[in-house]
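In the form predicted alone, a lone chain appears below as structure tokens.
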Amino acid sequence: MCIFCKIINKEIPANVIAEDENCLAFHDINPKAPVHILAIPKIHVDSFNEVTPQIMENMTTFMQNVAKEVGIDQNGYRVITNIGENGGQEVQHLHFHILGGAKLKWGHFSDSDPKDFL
């Protein structure tokens, strides 16, 4: 069982901020922004490559509500999901990073030279 499934089953504590019958949102333990929340479906899906339209429909509405709940919906926020090893996915359970609370930079690739990846 993956770590996010254990959080869903309340086997591991998390700082939960929102929950419904399909989704769960909690603060990231290694935040990269003033607001950094992870939103996950309550059923195990390995990654975005396996997600169904119905799950995404639930996740979309849920994430929009989370952004409103934490007060970042009006000033802006970023939603990111990493897919696979090369995409930086560390936990094999679909999750979305909701980042906000400040003017976010695109720092991850800001100093990268595309030739380094060719």
The other form holds:
Amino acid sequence: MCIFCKIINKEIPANVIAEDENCLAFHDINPKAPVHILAIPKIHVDSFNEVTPQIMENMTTFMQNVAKEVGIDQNGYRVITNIGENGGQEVQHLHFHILGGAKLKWGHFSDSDPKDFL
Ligand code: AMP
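Starting from the form predicted alone, produce the coordinates for the form predicted in complex with adenosine monophosphate (AMP).
Time for the whole complex; same chain goes first.
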């Protein structure tokens, strides 16, 4: 069973923020912004590659509500999902990073030369 399924099953602890029938949100253990939340579907999906529109429908409303609950919806935030090896995905259970609480840099995306990646 994957680590996020274990969190869903309460086999390992997490700092849970919100939960409904289909989704769970908890603080990232290694935050990269003042607010760094992970939102996941309760059903196991490996990545965005496999997600269905039905799951995304649930997750979209859920994540909008989480952003409101933690008070980042008005000032803005970022939603990211990493996919596969090139995307830097470490946990093979679909998750959306919700990052906020400060003006986020675009970092290496804006500063780098695309050729750096070749
Ligand atoms: P990714 O690289 O997109 O797969 O992101 C995986 C994220 O999961 C990383 O930001 C980790 O810090 C986070 N993470 C891994 N294990 C846990 C855990 N047990 N509780 C909370 N966050 C975790």
